[in-house]
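Listed next as structure tokens is one chain, alone, in the form predicted on its own.
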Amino acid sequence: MSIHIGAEPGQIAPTVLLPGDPLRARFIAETFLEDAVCFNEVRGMLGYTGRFEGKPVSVMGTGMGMPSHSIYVHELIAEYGAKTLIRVGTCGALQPDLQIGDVIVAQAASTDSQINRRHFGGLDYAPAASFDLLRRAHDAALARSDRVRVGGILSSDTFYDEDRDWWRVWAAAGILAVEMETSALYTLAARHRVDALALLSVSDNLTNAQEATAEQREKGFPMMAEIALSIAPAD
């Protein structure tokens, strides 16, 4: 067991799909997953393991923003040899012609955040996805649905700001949506020499107001699932 994690070693597949929301772990491994058998339930953080046709997968949700996906994520890797992970999340977009429901992968995470300036002396480090898993992803999702878009996304700090423009500099330099979580997974995975991608969901849209239901987020956005699923590795 680790800090956080009361998993067994073992119990916790080769790939990780890491969705914020713990609702949204239950819910994937019910509904995609062959016999699956809850993990983790330390701090309400549910973490499943089960299979996909025939490949071992587990689930677990690492909660919001960086420190908090980070603590998960570094106890992924390090305690129980975690090499795949791929968050499943939500974001809100930066783009007038993006919508809800539609499915962004990934490329590369800027973030307002000085997390990386302090372990990087200052300057500022680019957290990039594994190519091969957001080649990948790109085909599989292509193959679901036209409605799929590849790019830099921002990973912020902050929920809330008070100022109602600040987003409108990062959709300027074409900065596709934003979330609080994938810069620091990129980071992680760079230094532990492991793969990452992030696939998100179009849960609202900062452009012109649409917003998802609370329920959509949990269970409406199946399709980052299914991909993340199709191109887990076999072991």
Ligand code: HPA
Given for the second form:
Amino acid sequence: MSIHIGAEPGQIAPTVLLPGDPLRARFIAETFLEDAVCFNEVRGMLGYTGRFEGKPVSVMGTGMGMPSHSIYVHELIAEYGAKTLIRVGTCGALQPDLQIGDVIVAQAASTDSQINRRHFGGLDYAPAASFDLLRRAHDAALARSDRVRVGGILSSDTFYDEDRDWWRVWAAAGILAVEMETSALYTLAARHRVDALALLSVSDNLTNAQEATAEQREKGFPMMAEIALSIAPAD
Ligand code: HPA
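Moving on from the form predicted on its own, please list the structure of the form predicted in complex with the ligand.
Zooming out: every chain and molecule, the one shown earlier first.
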């Protein structure tokens, strides 16, 4: 057991998929994994280990935002030996040509959070994806959809901002979308020398106020899980 994860040593696979929502972790385990066993219920942050096409894979919720995400990612790496961490989540698009359901492969994650500056003595680290995972995810995504983009995203500390135009400065710099976790994931992975990637499905677009319907959410999410599972290493 670690402080926030109730698994025994060896119960978590080297590859872990990380949705924010623990119920999505259960959905992925029930839909895609063979012989899935639940290894965590602490704080309702469900985690499962099973097999996908013979490969051992775990999937665990992380909650929303970088503090919650970092706690789980840190313990998965430092206490359970996770080597490949793939976030599967949603994002708000910051470019008008992005449509609901588009897949974004996050190449780099800018942030408005102070967490990294605190760690790096006030300086700006540039959190980036594992190139190998990124390349393979891009190929796997293109095999399933022609609506795939690779580029920079923003990991923000806030979902609700009093300034309605806050995102424009990021959009002007080409940032594709906003979410709330990936910058912390990429930084922790780099510091621990493991591989990380975030695959994001566009659930809303801040430039035109479009939002996913319940049906679009249901369709988009399984495809990301499939892409992530298809690039999981064999062991
Ligand atoms: N902001 C932050 N995170 C998000 C958003 C958003 O608009 N949409 C999906 N995740």
